[in-house]
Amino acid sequence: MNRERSEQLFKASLERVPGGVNSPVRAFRAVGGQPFFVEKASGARVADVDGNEYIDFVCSWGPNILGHAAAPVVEAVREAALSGLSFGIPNPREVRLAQMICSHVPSVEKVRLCNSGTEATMSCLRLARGFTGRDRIIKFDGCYHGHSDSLLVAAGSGALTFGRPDSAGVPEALAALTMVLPFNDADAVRDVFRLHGKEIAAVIVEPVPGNAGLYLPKPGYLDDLRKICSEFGAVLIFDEVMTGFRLASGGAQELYGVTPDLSAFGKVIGGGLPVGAFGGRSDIMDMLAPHGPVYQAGTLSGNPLAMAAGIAQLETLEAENGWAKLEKTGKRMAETVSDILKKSGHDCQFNQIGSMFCLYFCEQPVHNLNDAKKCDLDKFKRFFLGMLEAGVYIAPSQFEAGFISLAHGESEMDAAAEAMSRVLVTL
């Protein structure tokens, strides 16, 4: 394929852009080669600026549920436009997401609005510090929660060891108070709590960690968790920022039958514009301000537009039966990959919930980070840019999640299974 207009475009980002990009995955460094630029997208399908298009499995990173472009999303979001992109004082629209939000989700009796998954997952963190007044937080190799300080932390040299920086400008000091355990492991949590259970305020985590390619939790796992924080007087937090209204209605917690105290939501309740959300018990939201000390706040915060494209999905999702049309089209796909892969004679392990998925590279089934670290990341390199010139547009990086989306049907279904039977013979 020709992407001549995409290397120009790319080389003068990187004048006036951090290598080029405004966020690290885009930038192809784990598979190599520079990034395509999209000129546009409709359904399941993007154009770049060459002219070449492709069938997308990213989605955004999972928002456009719908589909690119879907046209009671964007009819929603040119009415809200005329009546004013944003006005820093509360609107309907507001009022109406956050009835959805409760009502799709039991856990979330309050929901509070902002702009992104960090901005929540962080919110939520602040929040469950000032409820229970303790300091420390877990959470789980492999499961992103977002770029703030408290979370952006490596595991040490054992479970029960405290956090150390993962990133340049993260304090020390702060990193110490998050404690990293190996997902799927309740016991290390249990023997955690035992050590340190009146200093942990909450545990985070993906309740489907979609960050490090894409594994599932081990059955009683989840509801392990819940115990935990219980007796011990825990916050339990979900952050649902992939999982909340695109795995279920009612998002991994429905389909698992545990309910944490705090959610933290994003992606598809913005329809593919700015969003976040958190909410949970009404004790625990009431301690935030202006009714109690916890402070959070944003300018932007139930943007008109993102409001107006949240409603409009959530609505057409409802009406479509979405939800259930996505796991029939997941399982299908599972299904096609198996047989392909059993075609292929590679080791490979395909992970695979409602509209999400992962192929791994690798002979033994993925549970956590651990396991997923001993892909063979050359081979998906390979398979990655072989994908691409077929058409058929994955992550690029091994530890991330594809998506479905309403818009794949058959024919995109089956020209990404073809092409990934042609790539496979290749590696």
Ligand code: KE4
The other form holds:
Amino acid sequence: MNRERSEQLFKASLERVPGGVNSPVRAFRAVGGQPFFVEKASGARVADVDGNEYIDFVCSWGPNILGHAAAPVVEAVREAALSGLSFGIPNPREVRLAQMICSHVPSVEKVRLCNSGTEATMSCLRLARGFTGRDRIIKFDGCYHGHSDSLLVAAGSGALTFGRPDSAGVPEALAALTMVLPFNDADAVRDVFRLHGKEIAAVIVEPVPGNAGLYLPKPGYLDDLRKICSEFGAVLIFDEVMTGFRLASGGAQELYGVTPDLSAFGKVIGGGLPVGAFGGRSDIMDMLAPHGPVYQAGTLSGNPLAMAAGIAQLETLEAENGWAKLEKTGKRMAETVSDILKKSGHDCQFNQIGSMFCLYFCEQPVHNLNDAKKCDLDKFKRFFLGMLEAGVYIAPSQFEAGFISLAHGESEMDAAAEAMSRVLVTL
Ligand code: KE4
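Please give the other form, namely the form predicted in complex with the named molecule, since only the form predicted on its own has been shown so far.
Next comes the full complex, and the chain you just saw is listed first.
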């Protein structure tokens, strides 16, 4: 495929934007080559500036659950824009979106809207620390919660459970307050609570981790986290930025029947515009300024256009029973892919739940980050590039999840399956 215009744009971008991109994963560093630049997108397809078209299985990392440029969302944003782009004053749409979030997610008694998933999870931590008066938190390896300092932390070496910075610029002293444990191992959590229970403000987890590919919680694991947090008075935070309003209208917490104390949201609730949200128990949420002592704020929080997009997206999902449709498409995709993999002779693992999936190039099942790290990254890279040339865009990293939307119909799924069969033969 000719990508001359994208190459020119990337060259120009590199002069003014670090790495040429505004978010690292877009740079294609994990798969080689250069990113293409999008001209326009519609439904399940994106077209680059050189006129190449791709079936899109990234969906802007989750937000475009109806497909790109979905008419109800575009119309709602257009109409809202005519009445003003930002007020910094309360507006009816932010009340409506707050009510919709609370009506779909029973554990969310109150919610605060913000502008990104990072803000949402960062604010959950500050709330939990303010509510409990404790400083330590627990996260899990392979889970990503955005780029706030307390969450850019890697597991300490060996038995040392205190975290170490996972990015330059994160102070050691702050990172040490974050303990990083293996996902799907409730005993490890219980052991740390026995040692530090009184100092731990919160446990934050992606109930279905989608940032090291995609793997699922083992039966009872999330229930164990709930029991341990209740026993020691720690706040259980579900980071549903990716799973919220995607895996079910009530998110992963509905699917697994586990009630967190706080939840973070983003992506789908913004309809493609910048939105985050965090909410949960009223007694915790009422700690937030101006009502309580925990400060949190945002110039564009509750922005009328972003609210209009989120409301239109959720209303469309409700009206079309979108979650049931996505469940069906996801199941059909898993059946098709497993048939293709059987015939291909490749050792792959295909993890799927609802409209999220990941094809791992490894022999053993993937239940956590260590399993995922055993993948053949070179084979994934060749698969990614082959699929791209075949007009199918999947996540440019083995350690990312894939997404389908309501716009992924039979023709897109058949075309992608056909491309997959052809590319696997070349690996
Ligand atoms: P944002 O700040 O990017 O809106 O959200 C951060 C975040 C928080 N929690 C979860 C579970 C997330 O998946 C994310 C962001 N996801 C990545 C995809 N792996 C966004 C893509 C990117 O960073 O460019």
